[in-house]
Amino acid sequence: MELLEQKIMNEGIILDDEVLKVDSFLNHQIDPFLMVEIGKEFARRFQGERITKILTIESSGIAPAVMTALQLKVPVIFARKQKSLTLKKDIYVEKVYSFTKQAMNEITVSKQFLSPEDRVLIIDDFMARGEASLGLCRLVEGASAHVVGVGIVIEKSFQEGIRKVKEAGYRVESLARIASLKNRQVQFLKDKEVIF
């Protein structure tokens, strides 16, 4: 997607060969035009798929997913990482790692929004290890739902993730791939490259 790629090159820090911040229209300030945009194509690229429902993750896809919800007009669902008071029984629950924060994380979503009639949309910000993919995925299969496919805003093709969620039989489309981060320069893959 041009227009992401461009927002990546005039507005992300690379801060090494692995982490790319775009806190600036992303991950915490959030560029509301562009999120317009990534709903559009994300909708347009699981048209005809039947989509019921989208899951994320807190709390940096929720933007991306609640615009592409807006464009298929089906709820969003955010996975949440933190205990709730009110989410403590009828629970689907799994451990997922966090790449960017290092960290162990257990998501939950309540039994009362996922069905087994439901076919989930997964949307994320970023795909480097694909624990998050993966962990949503499960929490979908878990409460025995379709996963229709899995939509990324940034995929870092150079991490092991893309492999990892396609090898377990997933239906992948990201909007920008990042071929390389080395040397403080963003490389994407075009169309059909891969590195794996």
Given for the second form:
Protein chains: 2
Amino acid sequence: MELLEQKIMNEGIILDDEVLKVDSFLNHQIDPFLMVEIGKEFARRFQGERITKILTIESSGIAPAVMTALQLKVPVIFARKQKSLTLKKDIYVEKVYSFTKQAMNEITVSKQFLSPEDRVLIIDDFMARGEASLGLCRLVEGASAHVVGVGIVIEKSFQEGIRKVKEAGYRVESLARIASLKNRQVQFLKDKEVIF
Amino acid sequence: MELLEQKIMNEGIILDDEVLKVDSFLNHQIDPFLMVEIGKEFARRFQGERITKILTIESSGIAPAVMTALQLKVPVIFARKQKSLTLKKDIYVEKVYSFTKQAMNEITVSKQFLSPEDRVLIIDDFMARGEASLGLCRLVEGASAHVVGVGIVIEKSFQEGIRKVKEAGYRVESLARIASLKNRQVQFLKDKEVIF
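Next up, the form predicted in complex with another copy of the chain, please; the one we just looked at was the form predicted on its own.
Zooming out: every chain and molecule, the one shown earlier first.
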């Protein structure tokens, strides 16, 4: 997605060979117009899939997920990263390891919002090791619902997540795919290029 | 806001005299079309205020804030509830007590996204004790920026937050104002009605 790649080039901050910060438009400050375009692009790629729900995870997934939901005319559910006092029972729970925070999180979704008839599109901001995406897939399948696919805003294609999620049998659509962050430069994969 | 009040009446779950769950459209599952209408209504109420940024707090504030930002054509910043590994220095920090989670949180905003020229609209999902709103106001003022006002989706008018935030001198616009949750019934305040 051209507009997104430009934004990454112009505003992304490369901390090291593995970490790209996009706090100016996605992970801390949010550009609402970019989110609209991201929503349209996910909707275009997954059109015809008869999606009934979008599932994302707090917090950075929410904005792109809501804009996609608006296009597809379906609700969004955001998985929580810890149990809250008002959501104790009747939840699906999966453990997900966060390499960024070096901690095991429990991600949860209330059982009332996922049913076996649901065809679910998973949306997340980044794919790196694939832990969050696979955890969200397990949540959906724990509800006997169907995972239509995974939509990722920025895929770090040089890490193992994309390979793991594809090998698990899921369709992944990533709007920007980063081949490398070496030498403080962002290299994108082109249309059909793959690393793994 | 009529549409929001209807949604609360139809889908809100009253847990006790103080707790209303709206997990089906705001706090866990999100209705994207309702968010669009909420964004339009906040934009209408704060039009002419020359707002330059919207500040909210993860996670439930993000969807209404992004939709308001789209109408006002400005970016959103979401404050984080704890420090992440990639956001260590150069942040504004305020302590906020969460009665729901019975814990003290640190809320943080990166210094690069708030400047003294900013005119900031604060958006949040609920106002109860007012702790989050006042913490967000302090964050803005810590950056020497100006708080234009506070936009709240659901105000629990029977709790002390609204009085505290108004007494601190801030304009508050709440789209649904709840007078009482007693006897498992939602009572709304009408146009000019106030409790405090």
